Amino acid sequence: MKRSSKADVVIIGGGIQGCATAWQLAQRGVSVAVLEKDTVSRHASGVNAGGVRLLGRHLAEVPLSIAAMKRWHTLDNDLSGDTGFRARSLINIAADEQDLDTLNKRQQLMHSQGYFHEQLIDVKELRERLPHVADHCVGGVLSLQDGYAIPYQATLSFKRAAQLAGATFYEGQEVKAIRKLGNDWLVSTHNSEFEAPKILNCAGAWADLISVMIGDNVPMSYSAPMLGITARMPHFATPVVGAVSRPLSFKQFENGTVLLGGGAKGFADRANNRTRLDYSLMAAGARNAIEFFPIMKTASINRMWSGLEAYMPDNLPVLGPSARSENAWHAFAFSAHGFQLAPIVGEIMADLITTGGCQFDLEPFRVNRYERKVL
């Protein structure tokens, strides 16, 4: 016979979306039910770059993001807990005069819609900061705003500050299937049944079958997006660090260990839980950051991984409610850039579930955005 636990809200999903989500309607007082077919973070959310970033946003992210950022400089405090963040800033490094006019362009948009948060660099004051970088680099975009934080750290601080406002998470209770019951969804695992008025999926690179079980149909991937890090070396770069046009994106955290990544892909296998590393793809990058540090030469790679993640053909994760169901949301599909917006989300979801709205525009994120338009 199946245990059955009721709660004002189930949540599928225990990656730092679900987790940020749960502390945000526990404080309000909501009974919270997290699943997470695994373990809390063991996916993207636990092994992604840990990058806290508002340089290069899409428009359209652009206010989640900056609202997102100022909780990330309270976020310990907040959570009464350790994220790992460190604001190191962010420079993202023009190669080239070609880069340097893709800046300047970016930086017109970005003033005409009253964003100044993306300064321009020169050559000089790019060698200030990150004195070890190639000659032939010609200038930068900084955020002094940015840095990093540790992923699993953030994501369980984010778990531990839910149980303690009240949340219950239910781990190793992967969702089988799910239908109304009345005016309650009824969340069905392998040995458990959930019931609860109010659903929000936030299942990652599994969203889209769950999506799917509550009624929206969406153009959902999954892939797998390799970092490596290196042994110890000496200190040689405080900011984070990527580039305007190549597949680069590094840190070096206090210890001297570097953090490689730069979004190449290994091979996703979601049927069975797991990835495969692509190593031709790894050594390219590993390639590329010499280019631009030829320190890295001395380099040495202590371990590779990777995990699964989704994403959405335009890179915009899905966030609101369903088309088709009510009392249900999605939080999903952040196309490996969705560990900075977590504040905000858990914030978002919360404010939709107890509310019915929120401050933000979240049009450009309907998980409908791709159904053709019956006139």
Ligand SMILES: Cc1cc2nc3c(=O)[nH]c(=O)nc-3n(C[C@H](O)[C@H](O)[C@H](O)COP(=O)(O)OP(=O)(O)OC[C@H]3O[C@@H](n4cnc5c(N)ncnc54)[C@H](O)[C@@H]3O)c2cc1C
Given for the second form:
Amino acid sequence: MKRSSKADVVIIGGGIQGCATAWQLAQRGVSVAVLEKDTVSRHASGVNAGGVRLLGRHLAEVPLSIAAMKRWHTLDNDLSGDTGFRARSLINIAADEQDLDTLNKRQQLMHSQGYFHEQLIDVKELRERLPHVADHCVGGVLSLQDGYAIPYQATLSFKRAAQLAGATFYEGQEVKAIRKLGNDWLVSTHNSEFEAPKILNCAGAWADLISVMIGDNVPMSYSAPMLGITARMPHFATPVVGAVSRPLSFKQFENGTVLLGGGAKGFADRANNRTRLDYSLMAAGARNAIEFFPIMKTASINRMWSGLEAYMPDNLPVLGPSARSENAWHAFAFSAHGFQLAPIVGEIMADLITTGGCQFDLEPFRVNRYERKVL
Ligand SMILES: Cc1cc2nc3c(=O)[nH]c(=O)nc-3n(C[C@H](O)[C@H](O)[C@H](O)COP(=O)(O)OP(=O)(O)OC[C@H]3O[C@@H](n4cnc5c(N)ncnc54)[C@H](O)[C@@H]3O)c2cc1C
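Could the form predicted together with the ligand be given as well, to go with the form predicted on its own?
The complete assembly is shown below, putting the previous chain first.
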């Protein structure tokens, strides 16, 4: 006999998006059950690079990212938690004239849309802000509000705040089936059934499987972006660092360790919850870091890992209602930049679920945006 529980909303997935939405809903007096197949924060939300980045966003995401950034600056207070957020700024470095040209075009586009948070910096300012940058670098672009947070701390802060507001988390509960029972949804795991009028799919790299159970087919893929962290080094970089046209991304933490990313991907085995590293790509990423920061020659990498992340072909998330079923919503496929968006995703999803609308244009994020139109 399966245990059965009822809630107003069942959220599938205990990553940062599920936790942020649970917090928002619980604060509004909605009863929420979050079902997580492993443990909360076990996947992308707990192992990512922690980049809280507004710089360089796709235009469709800029309004959401601006709103999320505003919330990051007060989040510890709002959650009564410690997300590890530090506003250190972010600089994308231009390595040559072609990069400067790319930056100038982007600047014109951003200004034409009324966005002024990305500031071009010349070579003098680049060296003032990053004294260890290599001689060949010629300038860059800066976003002052950006920074980083500690992924598992941030996700667990959302979880704890949600629990304090009344949300219930069920770990080790893999959703195996979803069906309609009258006006409600019946969500089944190996030993339990959860009944709720409304459901939200926040299942990360497994979200396409949940989508199918709800009736939506999506061309989602998944992959395993990799990260590495060095032993402690003398302090040499305060801003988070990226590059305009090279796969470079790193941040130096207060304890001196340097987290190296850059988007290189390992091998993903989601059926078994596993990833495998591609060491040759990690080595190429490290060489890239040395090219931009010769001091990185002295670095020794202590640990490497990767996490499972969901992607859409346009690298934009799916956010909004199901195209096929009523009272079902999706928030997934953040394409390796969803951590920063979490505070606003939680608000958007709670608005949609409780009022049917939200203040943002979600058209670019429709679940069925890749469906062929029948003429
Ligand atoms: C290595 C790496 C570096 C990254 N760096 C950054 C960065 O610097 N900045 C940034 O903004 N973003 C970054 N990202 C992206 C960011 O981590 C993700 O976009 C974000 O964490 C997605 O959150 P989520 O809640 O949608 O997914 P997840 O954290 O994956 O959570 C989904 C959860 O759903 C659960 N689940 C799945 N199926 C079921 C089921 N059937 N039943 C119950 N539970 C289920 C899973 O177990 C999982 O815990 C990075 C990602 C990776 C992997």
